[in-house]
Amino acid sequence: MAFGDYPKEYNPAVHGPYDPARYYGKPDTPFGQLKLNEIGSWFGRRSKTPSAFMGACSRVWWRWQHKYVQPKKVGIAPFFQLLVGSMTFFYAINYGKMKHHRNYKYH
């Protein structure tokens, strides 16, 4: 699959209009419905290629967009989600500098 192509599993006659938030491969048991002894085989059935990982990230992005950013009446939730995500990211990348400024008890 090259950049900008549809997934090879997508068939317009069967699936209708293309939805970037949908997985068009063979359906499998959702992760939330697995039993503990099935987790290893479930991960074994996953495709571990970089294109499969990027496809999963793209589906997550589009599902978030469809749920929070693109509905007719958008609330304030996506703005707070971006705010908390960016605060967490910048805290993580600056943690090494901030840990030297801790207040220590000297007595």
Second form
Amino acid sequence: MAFGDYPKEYNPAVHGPYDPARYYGKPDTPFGQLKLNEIGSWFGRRSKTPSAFMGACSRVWWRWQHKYVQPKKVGIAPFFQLLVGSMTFFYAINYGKMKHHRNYKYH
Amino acid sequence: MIFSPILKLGYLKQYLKQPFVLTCTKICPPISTTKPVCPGSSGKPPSSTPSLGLKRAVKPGKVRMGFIPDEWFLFFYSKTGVTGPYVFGLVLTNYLFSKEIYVMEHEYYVGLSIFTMLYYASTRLGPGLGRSLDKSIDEHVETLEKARRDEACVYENAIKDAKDAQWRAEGQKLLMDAKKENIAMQLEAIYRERFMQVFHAVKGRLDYQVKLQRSMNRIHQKWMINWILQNVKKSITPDFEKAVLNKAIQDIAAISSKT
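The form predicted together with its partner chain is what I need now, so please give it after the form predicted alone.
In what comes next, the whole complex appears, and the chain from above leads the way.
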């Protein structure tokens, strides 16, 4: 186990060039097509090792990259997405402080 | 960790200048496997890539209002129609402001001014800047592609010239054959000429022998005749001559008495 290795299930003869946004494990129903009562079992089937979690984070990053940053003619959308994302994140972690700057006592 | 992608995005287009092969998502056009054409004059290049299996998308995912992905709006569409997500956004922001979960402190007003400036910058200057950057990227890609295509063209021309040289070498073979035929013809002509010389020489000698024989015969005949005549003239005595003359007179008399 080393950082930066290909996933175990990747086979260049079968899959072709490596695609960092693609999940190479056993095929499962996509998350958007699950029924509500299947969520628990679906989550149970996923591997929850740290390297699997890092793999998932990497795939999320690469999917966002492929869709919004790497195409030839991108616009300003990824910049604004990162802007808004970081704004919400930092507002959330500073919320404790922000509570004291409220203008009204009763809402 | 958050700032590095933002800084990278600041140099977005230079970052994109690095060749990058990417996944085939729904956005990608199908892979074309046309061979590169060798342009005599520069024409529109066909989109040619080696069959790597991955191709870079040309257009990014659609977004509304600058940054919200289109899929979030379409997710609402089946249940609430077109205005659903906007109403949802309004209600959410109303909730956040009224319950003061989003506090309107002085940072908020700073953010409002910055948002206004960003909005006007991106709507007024954005498209123009985008077009000029796209153009520079296209020129860069075109120079690279042109270099590759010209090199391929050079090699194609080298192949063509090599084939041409092979064809010419075969022509040399034909030339050699023609020269051999020419020499053979010359030899034949000289042979015939000499043959005729031999013929004439032999014929001349034979003609000489014929003439020689004929003249010898003539001379022999002449001398023989002369000798015979001399002998005959010698053998004619005067008595014989008188007897013959008398006979002749009697014969003439006999013939003249008959008629």
